[in-house]
Amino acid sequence: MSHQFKYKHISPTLLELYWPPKIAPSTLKEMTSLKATVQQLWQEDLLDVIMGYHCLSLRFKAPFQLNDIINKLEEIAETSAEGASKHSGKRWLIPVWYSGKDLNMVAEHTGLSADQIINLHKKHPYLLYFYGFMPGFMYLGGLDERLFAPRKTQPDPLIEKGAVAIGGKQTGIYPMDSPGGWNVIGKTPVQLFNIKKDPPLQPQPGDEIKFEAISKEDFHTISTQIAEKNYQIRYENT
C-alpha cells in the first residue's frame, strides 16, 4: 500500500496532511496508523494531533523545519501504510432504547416503518472516524443509505445526553445535553464521555460501534447499574 496524503504548511507550528476527500475505511486506517507513529516519534515536540474524515492536523510546540518534517513523514508513511492493513481494534456494543422523538419524522422522510429503521440502524457496525463538534461526539461512518435524513432546518435547543441520532449520511451519539440539528431516533443509557476517567473516552478512532436494541425496562435497569457503578460497556476484539 502506498500513502495518499498531500500537505499544507498552515503556520510555523501547524502542518495539515490531506487524503482524498471521501469517507473511506482505508483512509481511516492509514490515518490512524500514521497518527500513532507520529505521536510516538514526536511525543516531546507535538502539542496536539487532530483527525477529521480525511485531514490530520499536526500542531507543534515550536516552529519546525518543513523539509525535515516532510522528509521524515515520507520515510515513515510507507511503514505506517503497511501497518494500517494489520490494524485491529474493538467493537463496542452500545444498548439503545429506540424511542427517539424524531423516529416518526425519519419514517416519513425515508418511507420506512419505525421497525424497519431500527432493524437497519442496528444491523451493521459503524466505524468511528473521529470525535468532533463537542467533547465525546462520535462521527460514525457506514449508515445505510436508506436511512439518510437531512439535518433539521431549525435545530433543537436541547437534545439529551445519550441521544442516538441521524444527520444526513451519518449517525452518532450526543455525549451531553446540547443543542443539535440531527434527528433523534433513540437513547443509550451508557455514558461514553467521562472527564473523571483516564482516558475519558474508551472507543478510539478505528474502533467499531454496534448498536443493540433494548426495551424501556432494560434502559432503566442499565441506568441503575451505572448509577451503582456496576456496569461496564461491553466490547469484542476485532
The other form holds:
Amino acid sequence: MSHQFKYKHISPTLLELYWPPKIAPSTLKEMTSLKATVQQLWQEDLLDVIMGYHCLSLRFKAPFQLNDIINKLEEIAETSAEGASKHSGKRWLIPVWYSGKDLNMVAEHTGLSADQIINLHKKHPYLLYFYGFMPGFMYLGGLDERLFAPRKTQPDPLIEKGAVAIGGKQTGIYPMDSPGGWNVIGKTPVQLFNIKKDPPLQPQPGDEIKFEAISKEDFHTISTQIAEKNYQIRYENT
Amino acid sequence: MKTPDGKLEVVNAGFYGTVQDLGRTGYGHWGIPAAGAMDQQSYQLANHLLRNEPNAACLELTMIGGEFLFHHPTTAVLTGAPASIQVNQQTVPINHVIEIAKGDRLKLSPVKSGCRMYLGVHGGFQTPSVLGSRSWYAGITPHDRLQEGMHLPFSAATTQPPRALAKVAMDDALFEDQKIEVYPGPEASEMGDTSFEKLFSTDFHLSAKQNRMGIQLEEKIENQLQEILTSPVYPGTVQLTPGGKTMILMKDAQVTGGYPRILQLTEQGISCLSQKKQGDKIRFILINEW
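Right, and the form predicted together with the partner chain of this protein, after the form predicted alone?
Now the complete complex, all chains and molecules, led by this one.
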C-alpha cells in the first residue's frame, strides 16, 4: 500500500478506512486487495464489508478494540505493498441494442450524433468499482467526458431492467426496474442480477465491462436464448 | 424438523405489512440492502417471549395492523406499538403469548401510539429465505408487501408451547421518548461548529416522506458541505442534502450514497425512530464515547 490510510471509528461496530478522495484505478486495486485480506482475517467477526470509491467500511458483529484492528491493518499494509498489483480480472462483454429513448437528448447535450455517441460509449472498457444504489447496480469508471450529460431534473417513474444509461459523469446498467433520472441510450438483454442464480451476479469489483453494439434482431435472439437458459455472459481474461 | 404446513391467511392487510427478521447482512457489496425489522428491540422481544430462535421471522405491521385468520393452532404474540388486539372479538393484551386455535381470527386496531407492531408465531413464519434472510425486499424475495388473500406458512410442529402468558415489562421509552441517540457521522467534522451544534438544539419533526428506506425531517439545517464521492451508508445514517434537509436512512436503504453523512444513529436510536410517525417531534442526543 502506497500511503498511510486514514480511518474513522463511526460506531462501536463500524470502522471506515479512507484513501485519497478521487476515483482512481490504483485505489480500487488496493481496496479490493485489502478487502480480500480482512475478509479472510476476520471472517468470523465481520458482518459486512462495503466499498465506495475511496472508502472501505468494515461492520463487525460486536464492538471491537480500535487499536488492535488498526495495528493489524498497518501490518497488512506493509507486507502486501508489492502483492496488490497482480490483479487478474475478467472483461465482461455486454451486448447492447443502442436504441434508447434518450439518445436524442444526449445528442443535444453533447453535440454528437447518435452514431458518435454509440461509438464512444462502446469503444473502451469500463472499470467496475463497486455495487451500490440498488441490488446489482454497477458503479463504472471510464466514461468518455464527451458523453457527460446531466441527469434529468424530473426522474422517470420507470426505467426498465437492462437499460443502459448515462447520468452526469457516469454510465451504468439498471439491473431491475426502477425510477431514475439517467438518460437511457440502450438496452441489454443480459440479466446482470438474477436472485435465482447462485451467485446472483458475476462481475466483481476490479473487473472490466465492455459494451458491444447489437441489432434489434440480435437482442431478441439473445433474449430467447436467455429465456431457454441457453446463454452465458461472455468474458475475456485481462 | 420443521413442518411448514401451518398457514396464516391475510384477511385484511392493514396499511403496510412485511415479513422481517434480523436482516440480510453480508451482501452489501452486491448492493443488497440490509432490510430486517425496523424496530429490532420490539421484534426481538416477540421472539424472546415465544422462545423462538433470535432470527425467526415476524410480521412487521405499520400503523394499521389488519386482520388475520389462523388455519392451524399455534402460539402467537404481538409486540411494538400499543394497539387494541382482539382474538375472536375477545380483547387480549400486547406482549403476552396467546394460545391460538385453528380458525381463530386476530384483529388489530390502529396503533394508539408508536408506529410499528410485530406479530410473531411459534417457530417464526416460514416464507422463503433468500441469502440468509426472510426479510421482504422487492427484487430479492418473491413478495414485498402484505396483501389480502396471502397465506403465510408457519411451522405447525406441535412442540411444547412456550410458557403461556410469558410477560416482560414493556419499554415505553421506545414509544414516548423523543430523544434519538446518535454518534457523529463521518463528515460531521467538516460541518461548521454552529451548524453541527444546531443539530442538537433543534426540534425536528418527521415529514410525510418516509418509508422503510428512509425518513426525511421537516426542519432545514444550513449546509455548506459539498457532495462526497459515493461512499457506504448504513441504516441509521443521517444525510444532509444540498437543500439543507436531513434524511435518515433506515433498514431498506441503499448501501452507498453521495450526500454528506453527518450523524449515525445508535441501534437503540433506530428502534426508537422506527416507532415515530409523521409530525412526531424528535431531538438528537449526541453520544461521543462508547
